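What follows is one chain in structure tokens, specifically the form predicted on its own.
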Amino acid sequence: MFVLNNVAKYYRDGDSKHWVLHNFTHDFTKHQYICVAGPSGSGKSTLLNLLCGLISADEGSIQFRRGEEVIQLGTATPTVLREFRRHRIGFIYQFFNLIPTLTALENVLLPLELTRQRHLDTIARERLHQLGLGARINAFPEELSGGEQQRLAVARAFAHNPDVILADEPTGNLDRDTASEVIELLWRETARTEATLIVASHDERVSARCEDVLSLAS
């Protein structure tokens, strides 16, 4: 699915370069559950952003393959990358990144509208009911608890049935019990949709459930 070859990424600190990934080579295959682990600053979030094409590698190549479809993320046009993210990727953030002026239903409808799917309202309502938010459809994010907001973020990420779910510390802003609940939902939805899950996390409960743990050094 993803083929990374000698990928490197740096950020500038004044006149110097701070490398967060260097000569990174790895293959991510379909239907895997992968934990990306490592200390702060080791490049976990950077790797996820590279995989969804939000940033480009400074060295090396990143390729997405799905059947005969092949996308070179480093050289693809902005239009190709936008369509790639809309159709192939679901992203879950530590701090939810919900749109505060939209209701729960409208937040889930957004990725469906971008992919121009049919029966949008029905699909969005089903996703919310599946994640225990059926009674909160018309609530705004600020009216939801932290656990409800993360469940809403999960519903939004899975709404359009993406091939890959990228999750950046999805339990990092939750208490232990709520985090356990979100982990169960994340695994259940990944299995239901037959997606690939790549999750950056310090949570040992997350890494223990993954098939592979990819450790990044600082």
Ligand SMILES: Nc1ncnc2c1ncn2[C@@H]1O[C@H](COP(=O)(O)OP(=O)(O)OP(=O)(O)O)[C@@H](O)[C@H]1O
Given for the second form:
Amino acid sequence: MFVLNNVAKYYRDGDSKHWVLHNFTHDFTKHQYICVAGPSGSGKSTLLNLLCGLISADEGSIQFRRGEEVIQLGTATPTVLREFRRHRIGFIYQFFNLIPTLTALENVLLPLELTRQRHLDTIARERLHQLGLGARINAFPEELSGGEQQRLAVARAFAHNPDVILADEPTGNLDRDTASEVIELLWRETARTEATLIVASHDERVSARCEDVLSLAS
Ligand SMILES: Nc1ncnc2c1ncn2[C@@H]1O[C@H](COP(=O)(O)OP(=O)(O)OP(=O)(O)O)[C@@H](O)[C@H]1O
Ligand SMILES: [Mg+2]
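The block above covers the form predicted on its own; next, return the form predicted together with the ligand.
Every component of the complex follows; first up is the chain already shown.
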């Protein structure tokens, strides 16, 4: 899906530049399950934000490929990037990032509404049932356990059938058993939708199951 060539990214630190990624080259098109590992501060979240075009690289190129479709993230217009994110990408975060004022059903409806699909309500309900949240459709996030919240986040990320799931430490805030459950779901949903999963994680159970493990150095 992604081909990165000599990518570099820095953040400004007063007058100096703090380089996070340097000469980073990688072909993400060869595998379906990819883990981004590395110590805290090595740039895992930065890399995921670059892949979805939320931030731009300071050097090098990031290309998104899907069949004939090619998007150069560095030169794409804001409209192209927005559509790319809406249709192609699903996100999962460590702290779930659910919208607290929306119910479970409404949280899953949100990405569907952005892609202007039909029969949204039926799709959203079906997804929630598939992820074991059928009985909690009208619950608000704060009424759900951590594991349920992350399952809801998984349902939301996959709702619009994205080509790529970017997951940033999806098990980082869960106990061991709940983390295992979420890992199973992530793998199951990725296989079902034939998406590519790019997951930043310290969890050995995640990296052990990935076909490609990228280690970023601090
Ligand atoms: N918006 C920002 N402005 C300035 N510096 C930033 C910004 N975002 C990240 N950094 C710095 O860039 C480096 C890489 O951060 P990043 O969040 O990508 O690391 P990470 O590998 O995801 O770490 P963790 O495992 O703790 O989540 C860190 O030193 C961080 O302080
Ligand atoms: Mg991070």
